[in-house]
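Next up: a single chain in structure tokens, the form predicted on its own.
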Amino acid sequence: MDIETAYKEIIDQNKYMSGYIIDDQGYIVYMNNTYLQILNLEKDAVLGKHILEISPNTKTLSVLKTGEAINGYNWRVKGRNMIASSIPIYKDGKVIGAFAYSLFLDILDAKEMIESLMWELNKYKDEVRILHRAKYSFSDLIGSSEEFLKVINLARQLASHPDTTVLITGESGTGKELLANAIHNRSARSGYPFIRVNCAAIPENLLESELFGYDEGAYTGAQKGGRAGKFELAQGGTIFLDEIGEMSYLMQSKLLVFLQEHEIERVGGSQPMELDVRVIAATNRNLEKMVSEGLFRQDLFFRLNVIHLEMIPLSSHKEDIPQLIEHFLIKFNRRLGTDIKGVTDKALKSLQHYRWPGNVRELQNGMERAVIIANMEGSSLLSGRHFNFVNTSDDPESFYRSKDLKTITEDVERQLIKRALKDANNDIQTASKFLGIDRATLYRKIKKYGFSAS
């Protein structure tokens, strides 16, 4: 959310403050409705005139001026006497604008009042770049190869330009989205939100919308004071556009006005809003060939191909895998509370000749499988049997098809618990001790999966 969007939830949220917003030239481009009661008009009457012709006494204009704020000061409207104060709005270290608004002197605790709704503002903003902050930095790419590290040497410099648009390629899994984070968070941007959108999850009558936010009344249902896209929560930000390939036609036309004119506007509305946003653009798809099939726009390929940045697939760089297992080990074993110490030599020489159609996601997935499967048989080593995907099947799909973590996990909880109640001669509180649990959950899972004990 841009900080006018948030002045403007401000002083409509509080009926007993009246304010309004006045562009560069002091021409209003808002006023809340608290404002306009006061002054006996419609929002027709007031918007695009210029300030004096409303406010003839008006402090805001020095605002403007100076970019020094005015608080605190006595105002008086139409008999109501008033506390006010005058923001400068600014962009890019220029003054863009100015916000005003006024408190009646009739509430208690009035300073209070303000200094609490300007604390919720800078907290908005705050939640804002927590919420949409990048997770993933260069120290997460792993790789040494050198096809792997001219893709990552190339990407750490062109993070030192924060303004040009990049397009990263790649088959599924590669780490596409992992490079956007880390190219946002090595800029001068990382200070602002990355946001996210996938392209292909979002239905395309709601795409619009989720992009470039919508107006009041822009469509039945609309939220009460419209509401920010995409695009404007990234302000000074990184906008990352994954699947881009997935975009229609005409929503690419009106990504390809904001790639020329850093301009949106919102379903419904009127005026353009201009916005400081880098585009990082991903797909799967060969874009050139969906060019030349009138599946993509040209000039919208040419304006996000500024830089091209090709992920390889793990199979062009597979002596990066031990690596790779090194660090998903010390992952896996930090997040799960496991003590698995490596790879049998065996075991490393299948996941190095395997063809890994799903890449570097598909050997993530398989190394949490095989570290919970070998800390649940009690084993320090993984071995081929923790990976039996490697040796079954070339389709990444099939490996996840075939059991999903839930059912692998139940099975060799059956089995342990068989074994343990095998030899402690079925007596619970032996075979709890052997398992480490207490009786009632072993009862439990005896229950579970239909066995008989004493």
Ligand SMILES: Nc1ncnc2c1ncn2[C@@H]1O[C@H](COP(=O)(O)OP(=O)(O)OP(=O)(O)O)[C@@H](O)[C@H]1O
Given for the second form:
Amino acid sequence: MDIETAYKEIIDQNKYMSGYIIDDQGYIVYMNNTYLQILNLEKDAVLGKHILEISPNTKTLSVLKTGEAINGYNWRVKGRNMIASSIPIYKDGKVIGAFAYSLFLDILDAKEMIESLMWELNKYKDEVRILHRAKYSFSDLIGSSEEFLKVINLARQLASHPDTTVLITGESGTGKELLANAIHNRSARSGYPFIRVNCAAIPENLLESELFGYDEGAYTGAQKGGRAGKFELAQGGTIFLDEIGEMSYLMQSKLLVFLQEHEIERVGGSQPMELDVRVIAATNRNLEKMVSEGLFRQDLFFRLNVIHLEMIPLSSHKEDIPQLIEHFLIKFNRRLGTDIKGVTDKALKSLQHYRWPGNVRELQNGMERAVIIANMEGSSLLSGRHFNFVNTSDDPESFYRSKDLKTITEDVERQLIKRALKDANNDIQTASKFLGIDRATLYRKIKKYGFSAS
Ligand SMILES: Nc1ncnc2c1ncn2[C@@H]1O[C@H](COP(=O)(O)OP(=O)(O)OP(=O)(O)O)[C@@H](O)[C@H]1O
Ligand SMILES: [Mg+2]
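Moving on from the form predicted on its own, kindly provide the form predicted in complex with the named molecule as a structure.
What follows is the whole complex; the chain from before opens it.
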């Protein structure tokens, strides 16, 4: 880009700056819109005209002669006070033109300038909104079983109560965060930020300033102008306090104050600030139990517990497993560029029989892994061996129903003894050494399992 284009860009980007460019004879080759507006002239009426016709007292012409810039002089155009600069444009050591620009000094014009800065600021606010928008909605919550829908439908009804505090509980991986996103997205707050704070991940001594921000001078080295906390960032929207059960007792009291007063106070600040922010909290801990143990404030619990949504474990809505599998299959095929068609009947049975302690998250992770492995193998169907957590060597129904730990242990013991006897050519002495038990014990077990040995 040549210097002339660069100058043009500068004055074109700043509404509150007027400017023009002349050639080495003083003829106008460019003028920005702000200056045209001040002069109340059309572009065509000025281009090619001599600068003296437009601006009889201009200092820019002398720049052409001296080759030296004049910076920061006072200037009046159509009754407006400006501060101006005129700068020569050089090419190959010769002055080929000049560039002049001015900034408004009037209060009225300063106001305009501020307005344009405010516009920038609002743009930044929009960016906060976009950055912190809720990613999921109700359509991302898969499941149609009665038990699952009972919770989801209650949550849907919250759409008409955008200020109600919500507490979401449930085991890990049941979709608490997903639900919090969905509630926000389906409320009048959806155009405003959704800000998640993981209370477990932030050290206790930082949580307060993280949530409420701090004022300049709150700490040595505190940022100039202070810093907004997550509550302020969430203004108009929702703050999602995840893992609320991990919040310290002291912070619990500060949160309680917000829920009661709808006001926050920055750390080191003297002025409370009123905010319109909805609180959704989530935890996989039993808050009632924590209250009875004195670990969680009862008054805060009541304030949070206005609407309580309990996400049920996957094991209590196994009917939804096929639908979830279908959903994750589509998702991972798309993401990984694979084309896995489905799950074998046998594997599906195993998956439906499994306990799923990690809930939907575990199913999701299991599906991702299975899709990758099956794809590497070139299979188009997922079968038992692609899922490492479910034993499919036996029929799963009978495997889990009939076998308790004792039976499984005995199975393993029987196998080991059988193998040791074989490797020792049925010699009891050697076999008992292999197994690390004495001969009498081995005899007893042989009798128990009905093996023959010499
Ligand atoms: N019903 C569902 N349909 C589709 N995906 C789900 C569902 N429930 C959970 N998931 C997915 O499972 C994963 C875990 O969900 P989420 O993070 O919401 O769980 P959580 O309850 O917050 O767990 P934790 O207590 O461990 O934080 C996410 O990737 C989420 O998208
Ligand atoms: Mg979570």
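Between two forms, the rigid core is the largest collection of C-alphas that superpose within 1.5 Å. None of the values given here were measured: they were computed from a predicted structure. Positions refer to the first chain, counted from 1.
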### Message
Aligning on the core only, does the CA of Ile83 end up 2 angstroms or more away between these two forms?
### Response
yes
### C-alpha of Asn71 off by 2 Å or more between these two forms on rigid core
yes
